[in-house]
Amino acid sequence: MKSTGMTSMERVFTALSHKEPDRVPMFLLLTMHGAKELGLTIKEYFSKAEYVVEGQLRLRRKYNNDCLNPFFYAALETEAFGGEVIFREDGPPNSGLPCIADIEMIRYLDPPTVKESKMLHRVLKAIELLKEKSRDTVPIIGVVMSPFSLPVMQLGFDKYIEVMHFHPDLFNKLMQVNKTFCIEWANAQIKAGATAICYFDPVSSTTIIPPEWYHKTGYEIARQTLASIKGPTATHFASGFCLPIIDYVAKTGTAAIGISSMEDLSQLKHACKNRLTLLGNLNGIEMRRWSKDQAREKVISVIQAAAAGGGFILSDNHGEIPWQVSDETLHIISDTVMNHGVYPLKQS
């Protein structure tokens, strides 16, 4: 059954208001699957904004998705800093060699401008076209890498940890450069028509740094950055743990939080109640191997654990569903939401 009581925009904003819409909103964050729909390689698909727009529109019709996702790939931002991108046939494009080869280069680093970054223009064009075609009936989700997490691609993990712990002057300079870029990039997407910005911040997760480090670093950087973004935001930890830092995340001003499938969903729901909307938390890696019954059971389980009272959007736990997840599994996820995610929820 397909719910027709609300538009996707109304459904999502009702859930974000911690109220129950007509059914559970569903964000299938599909990036590369659009290439399959158009019969293109991943590299070809991301070469033109029009391809991404057509892919997103087809995927929304196919799976009753409640968002449009003009995200291309994370390495796009380091590409704007002069870094290389490595394309694969069956996975997301990744950063090549770090664009900051020596940490001393940070002293002379300037942020790229959106106006001069042609690779960013493709994303903005995709957002503009999606805005035109969707007519405000479905949220368009822009994406930025947090200033605190981007250095993993800029420097490599080992050098970034060195800078973070032993070179406070270089760390502060890098954060200032990255904040300037992040704010400009986020606001350019909002101006182009994005409804909200997803702020990806995996390094802030307690999977990577202890909570006390988050309080001193990722939290302060997020608080300052999000305050300058001219639209609503969701913070995503890309499958990293976040339960121990929920209270601080709520203070950053973000509206929603991308959560790990490895943490207790009921505890997360209780901790976030009336403060943060949960976004998650289907395991995208396991999703590649799910049987029909497993897919159905997983969706029903997360709905029952977190959907009551609103404040929940069903999605994967990482923010990007792997290329290898089959159409059949995606259809089952969608059909299960349509049949078991209708409010008032039925307990099974």
The other form holds:
Amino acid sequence: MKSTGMTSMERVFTALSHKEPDRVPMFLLLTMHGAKELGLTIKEYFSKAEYVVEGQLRLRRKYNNDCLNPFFYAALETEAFGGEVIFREDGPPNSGLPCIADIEMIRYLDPPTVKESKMLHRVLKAIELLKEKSRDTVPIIGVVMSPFSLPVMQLGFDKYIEVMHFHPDLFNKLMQVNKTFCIEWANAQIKAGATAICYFDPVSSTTIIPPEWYHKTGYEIARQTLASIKGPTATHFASGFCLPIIDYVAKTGTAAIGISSMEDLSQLKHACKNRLTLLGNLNGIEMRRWSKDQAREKVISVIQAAAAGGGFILSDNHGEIPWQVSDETLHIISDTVMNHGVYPLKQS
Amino acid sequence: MINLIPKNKNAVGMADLEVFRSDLERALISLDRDMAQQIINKAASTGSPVEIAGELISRSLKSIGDKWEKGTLSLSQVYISGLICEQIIDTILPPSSPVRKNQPKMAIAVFEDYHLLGKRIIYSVLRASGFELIDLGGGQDVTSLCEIIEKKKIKILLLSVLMLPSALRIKKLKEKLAGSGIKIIVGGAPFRFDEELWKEVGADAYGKDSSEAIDLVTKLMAETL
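Given the form predicted on its own above, produce the structure of the same protein in the form predicted together with the partner chain.
Let's see the whole complex now, leading with the same chain.
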């Protein structure tokens, strides 16, 4: 591994300023792999903040990761709304049946408070401990589901699309409730020590809704929500497409975007130049069966397409690397970034 | 402007169908349920319900599915289009109608979670295209599916999955069902991001989108009957 002079924090913020740091920053967004490190089941691992802290610190050391990722699982937020979480041995905890069984319940829905939502306190504690141990040398990435995307778990995707189109009064009420919760939850994480917030908003992607709907809905909601979050934000489309809405995304106030492996990276880089940093876009699903050579080639290809000039953080396309991805593959990804991601980049 | 008057009112000719199809597609993409209903009603007065389901609705929905695959339409448009057509088709071709397509028993389920959208889209599109299938809902696992398949004598099973571990578990389901002759068609995000995955888990086919689902079901039906 080549020695570098910057801390992860300096490296990441230089890239976010659209300048070239010492090497390409790398966010391996590992959540469940911490359980493997500690020899725990996924359920045990997420039961204590201390486990997640230890897991994140070990993973950072192991792979030279440029961030700490105290994200537990998405269903935690619906749990705060009274939803059920289903754990499994080989994948992320998932939301159970929608917590809003009847759309009419939206009329009486109130946002949960962070104070009263004990399940969220574990995350805050993990962030506090990570902040204490990392001493501002590495960014700690907090995570929220966007108010516009959370209803997929609250209502179910099909019901949510119907609410969005056929029940504008219920849609507006739900957005108000979710915005209140999202802003409080994001700011609690910032207060606990998160450096930035990743705003997961897959429903805004053009894979899910047409660009003209985004202008009227997801865009406005993001703009209002992000303006109230007291820290920098990145927007993640969790494998959804965003090129057709990129100009609007840039106006939401977000600093970076998580992008799909299926979208053209060079085109995105060109469209985002000096406005948005790209985060991506290794295919996390395919990664499970990459050979050593494939892993190396994929990383080099992504670096060559998007890393010149800064404004790029290498990561996966979905915002969470599957449990099934081996340590060996993660090591190859990391080693390739260390060897081929040093600025100034060499031409292939 | 949408033209609702076919040239020949007595039969659904190719040219008329093309006009109906293009008008219906436009109405569906704009989520105009009333206009879609008017177009289908007009077409229904000139052809049999099965013709309307197969030649007009199914092909319009296939075209919409293709456009999603190409990135020019969104999933919500595909979903609402299917929903509108499903509601309309039930008025001209009720579920119990003897003229519905002769087919082996077919069912659809979400495997190991409750993210129902993909299943709902395929269910609507297939029903609107004149197929009948049992909706087994979400949260099904290997054990529950094996029981249902045996009890209901299912011959074609469509499985929608969202999570990679669920996709991988289909291999176990397939092993348990070995020798039963059932055909399994899979779809969902993990298969879209890894196009080798469906073969790895032993599925008989993989449908990228609603358009492919119609073709695959038609093909497997011919093999199964």
